[in-house]
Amino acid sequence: MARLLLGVSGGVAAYKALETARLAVKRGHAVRVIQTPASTRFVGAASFQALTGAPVLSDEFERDPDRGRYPGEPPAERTPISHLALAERAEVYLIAPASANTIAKLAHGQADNLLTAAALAVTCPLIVAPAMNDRMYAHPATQANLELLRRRGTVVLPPGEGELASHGEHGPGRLPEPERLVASCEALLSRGAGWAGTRVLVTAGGTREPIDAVRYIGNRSSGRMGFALAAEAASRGADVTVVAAAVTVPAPPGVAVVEVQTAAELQRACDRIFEQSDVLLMAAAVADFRPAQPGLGKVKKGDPPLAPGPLELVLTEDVIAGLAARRRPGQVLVAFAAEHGGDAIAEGVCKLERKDVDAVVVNDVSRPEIGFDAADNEVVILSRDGAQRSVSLAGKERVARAVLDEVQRLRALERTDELQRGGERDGAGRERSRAGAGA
């Protein structure tokens, strides 16, 4: 199992610090715990060690008896730097709970103690649950420091609301249920398996196709969707390009962004990055159809091509329909169809055989509440093996992470056909020399 590093700052919410750490070794991970020393007057080490079966370390001046070593591994020939060793060998961090101050200190970088100087050092992923009193979460700064650490690629779990440590006070900054804490870790170790070196290739927001110097034909799409499937990609290890069309929201942190306007630009675009890319994820709302003669200037009203009849159009090219036609095994294409009314799921079905695309995402957009421009959506994951996972209503980053499980599964399968078609063919030539050594 994984190797969990376990952060605990001060707060009353500490003690829920001490189930958490009880459940990780119980579902087989090793565990080392680093307190503040503030954290130590609510929870005492011992009863971490005595869980864990590892020395707690509170202070970069402490010597570690385990000298970085996580339970069940030989001891280490000689005696590393503390908070250097633990963070280099965790595969996943975990700050619970995460005190105003702490949060704080994790923004701006400071490392004024052993939990912080660790959230520095590490490479793995951090995770960060904060627990206070509900006026101290909802303080500005607070958030700020949040939304920080959120764009610097942490992951935030969001605090539960209920009753508070001070008698009487209700709302939202309690610490997460243990079994959730332990969930988050195991869910980003999931998520981030295989992903290392793969190269992702991303299309976002909406084209939009010139009637003229200032006019255009276009759609509603911001990009959001776009963007979170690039940042969960990004999360995971992925190397991440996104042709962004017009997007009306700021691009997500570690990912390439190349902007485009037209869908022949965006085209041109995929087809110079599409062939060194491992997952192609086609969210970009673009254009089927064009102006055939767009105006140089600003056509007037009476002008051509506006006046006498209706204004001229023509299609535009399937960009992923010929990006599939080129593709090279082990590509793993993903269509995107947003569908207004009707059957949308047979809809999706056609699409993912005439596109030749490994999977289809259908959303109906004749729903207000989901699709273009909206925080949340709800879809159907239709996969060319017949599998079909549907994400009910939810924010777009849940969808996300739904549509890069799929991918992850379908690569997963791609590797195992390979494995056996190469088995196949290793037997038909041992077939073939046992034939000829027999003549």
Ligand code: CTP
Second form
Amino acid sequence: MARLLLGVSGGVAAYKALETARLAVKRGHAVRVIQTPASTRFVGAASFQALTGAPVLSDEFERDPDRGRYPGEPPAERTPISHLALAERAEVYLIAPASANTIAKLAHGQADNLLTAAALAVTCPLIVAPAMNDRMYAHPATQANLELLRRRGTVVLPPGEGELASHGEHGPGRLPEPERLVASCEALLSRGAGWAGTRVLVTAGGTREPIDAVRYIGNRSSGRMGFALAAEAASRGADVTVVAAAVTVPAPPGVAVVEVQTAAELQRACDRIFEQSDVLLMAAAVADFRPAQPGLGKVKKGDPPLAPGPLELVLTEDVIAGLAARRRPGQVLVAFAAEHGGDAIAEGVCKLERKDVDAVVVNDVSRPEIGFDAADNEVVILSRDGAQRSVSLAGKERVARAVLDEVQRLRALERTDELQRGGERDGAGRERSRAGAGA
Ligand code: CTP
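The form predicted together with the named molecule is what I want next, because the block you gave corresponds to the form predicted on its own; please supply it.
Every chain and every other molecule in the complex is listed next, the one we just looked at coming first.
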């Protein structure tokens, strides 16, 4: 049972919002409804009121007679500002149907009615279900607005294709069926609880590639970021295994640790554990090259020149790309890209595609205050659905929280995609969701 806020904007499909509210109540959710003034011309507040057992709000200046209370809850002690109370306490906010006009307002942060104001005030997942005429849906303005929303992490449900409200018109623009709408809300609701029993594989630290018995090629990664991710996942109830490469900081409690040194050892450990994992967080700095023939003992000063010899380098395997190639449906893979200056975001976008992962966490290690061996980090999380989230300079613990929040969102999105396609799940599905709804 969850607190579900349903926003209804103007359109013929508003009648399906009635059934959505009924179904959600039937499934045990506490539903409150906000209508735009235009939507009241299609369906009346009295119907929603009867179905949800709670008052319907439409005007931001109107007082909520229920003081922000959801059905089934005790009466509130004070009278709060109506839209903030309802929005603040919602666990999921579904806007269905979302008209082209409402979508434009949402994309640009306009708050000229209670529905759009609430969208700015919620902290819970926001789901937007567009429904309109097919030409309005296909218009570049609508598509650009939807893209903006997606980039900010809003879940945009692709509309169905078929007969539209205007007589004889056919195409994309139909509101998904109420069962789908409620199921999408439930998929997102499991975000918080979804970690119990989730198996998370984290790689941390930096690999060391031996040149001889005493020397190696390594990097400055300490393992702090990987361990912060592991600690955060464990605190959410996940079963966490860390493959730790030459880390220089202690591991957090409550996680299993597999120690490795080289890229090849890290690859073998990941190969073994990945199959049973649901989430992979690849924070380790894995060497791209290793000495072709490491010296057996200690290479002496007087020995023949090092190259060709122990310093002749060969490429290592791209571990995460290899794992992505044999991922099973539902697994979420996150890569970390430490870029040194240049266009870090563009590089990150390339890596997202090249490695076929769900998200890439990009940071610019040319800045001394962030990145390798520093306590703080500043990152941009690029995701497969086009979302870009910036985490400004913060401790690695906060960055870890943001990364795991994004993984939660991606897992929910994955489930929503599945529901949209009626359970079918394949690589082509990932392509579709990358291209965006209805595209
Ligand atoms: N990675 C990996 N195997 C490698 C190298 C890197 O799995 N042999 C992973 C890292 O753990 C990280 C992601 O790939 O999650 C990006 O690493 P990065 O070094 O930025 O990418 P590269 O593909 O090596 O590209 P570049 O040429 O920029 O180094």
